[in-house]
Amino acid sequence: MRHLLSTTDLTQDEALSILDTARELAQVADRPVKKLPTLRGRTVVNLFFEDSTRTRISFEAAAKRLSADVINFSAKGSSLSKGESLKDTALTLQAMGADAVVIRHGASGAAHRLATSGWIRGAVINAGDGTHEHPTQALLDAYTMRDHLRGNTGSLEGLNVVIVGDVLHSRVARSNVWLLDTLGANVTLVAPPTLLPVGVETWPCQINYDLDEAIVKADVVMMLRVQLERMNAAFFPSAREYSRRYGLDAQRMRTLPDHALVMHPGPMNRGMEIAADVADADRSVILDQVTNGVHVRMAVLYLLLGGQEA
């Protein structure tokens, strides 16, 4: 594993690899000291075209408990915002010595473009891009699935996992569909027809427009964002129709079975997609997905930039 750009690269191995590889490393965060020099003297880039806070500041935490040096480079404000390209600011980073570019990017395959190009001779890691893929979300998604079903031990062979909401516009729900299914977990989407894009008919999972009937038998929901941003379209009637019809409230969460999870990528929009007190509730794990970002992406760090040899 040279780059981390899709989940569809991932054999099982390699996802387990990467997962058992967090679990390890998970054991840094109670130490008095949070470091490891594993990557001392190695140079991470985080290059974001699009705001995110949670994910930057969750590969830079990561970087730095493994003692690399972090640059940050945000679109804003850069030479970049006065119209330079990809190709430059990629040859700039690789004059700087980047040993690793974390990059997200507004145009899906953008990832795969700076890591095929030439530009780059270190590795590429997709932290979202377009509404492609978000490699790294999945990863600790499966991270805090293992962790809390299975004992954070093998796959997550028969587990049952539903992911609900603006399906179209994620690239959470992409990269998900697809690790799950290498995981051996039954997936099934649920979303209006409007939000689910083309083709996915030819994805690994099942359909259903009914959220009612597809939690039943959930081990997992995983409530997506409504990405109002990207709504330049009518794609439900209201925000209060699609709540009604697509958000996980009190009540719908009563009908799960027991020992389910309740998941959310971020950012939440309270009240729409999930309900305040359904994500504040004892079996909702988002901030523990929170948490499991920083173990993931250290091992992921570790892994493509040769940790496994030091």
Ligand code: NCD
Given for the second form:
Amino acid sequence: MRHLLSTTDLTQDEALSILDTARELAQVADRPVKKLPTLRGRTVVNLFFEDSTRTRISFEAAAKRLSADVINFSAKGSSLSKGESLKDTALTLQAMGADAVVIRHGASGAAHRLATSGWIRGAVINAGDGTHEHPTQALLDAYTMRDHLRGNTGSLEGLNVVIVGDVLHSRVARSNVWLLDTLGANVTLVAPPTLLPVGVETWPCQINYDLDEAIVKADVVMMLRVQLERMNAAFFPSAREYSRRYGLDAQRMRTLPDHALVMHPGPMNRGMEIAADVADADRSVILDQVTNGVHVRMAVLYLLLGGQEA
Ligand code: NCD
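The block above covers the form predicted on its own; next, return the form predicted in complex with ligand NCD.
Below, the chain from earlier opens the complete complex, with every other chain and molecule after it.
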């Protein structure tokens, strides 16, 4: 593995090695000094063309815990607002000696472009490209499921995962469907037909339009944010109607099996796809997802930058 661009190119062995490495590295978080010298002298650039809270901070924390130098570069306040191209930005970063570039970009395929262009010699990590993929999010989600439901060592074989909501605009859903399939889980997508992408019937998952029916056998229910900023038309009649059919409220949550987890990648629209009391419920592992994101990103940086040789 030289880059991490998509979960479709991860083999089961590669995915499990990331999850196992993350479990080992998670132990660092319990120490008073949360730092390993592994990536000392290496430079990780966070190149964020789109807004982000969790993902950017998480990559920064992960790189710093491994003692890498971190350069944060966001579109606002840079020459990008003067019209500088992705190519010139990439060449500048290369000239500064970036060993890894973590990129988030509004265009699907931006991370691939960076990885295959030759502009950058280091590893490229996709931190979300348009509506395409967000592989580290899927890996942290799988880590969280494995940790809570399989003792953090077992396989996800046969786990029933229901992913609900705005699949059309969700790179999180795409990355999760492929990774979970690779890991042996059964994925069901629940969404209004208008929020499912063209070609979804070829994805390795089931489709159900009825949330109440889908969740009774769920081990995990993952709610997706309704991505209003990517919607230029009306995809559903009203927010109220959406919540009623596709939102998770306390009443609906009570129909879940006792052990089932509620997940959300964040940021949440409380009251829309997820009720506030559900987000804060005991079975909600949304903040664990955030914590595990750091472990998983440490593992990805460690494996891509060849921590051992360094
Ligand atoms: C997601 C994203 O940006 O793709 N958030 C995240 O990375 N945690 C999902 C979203 O924006 O709804």
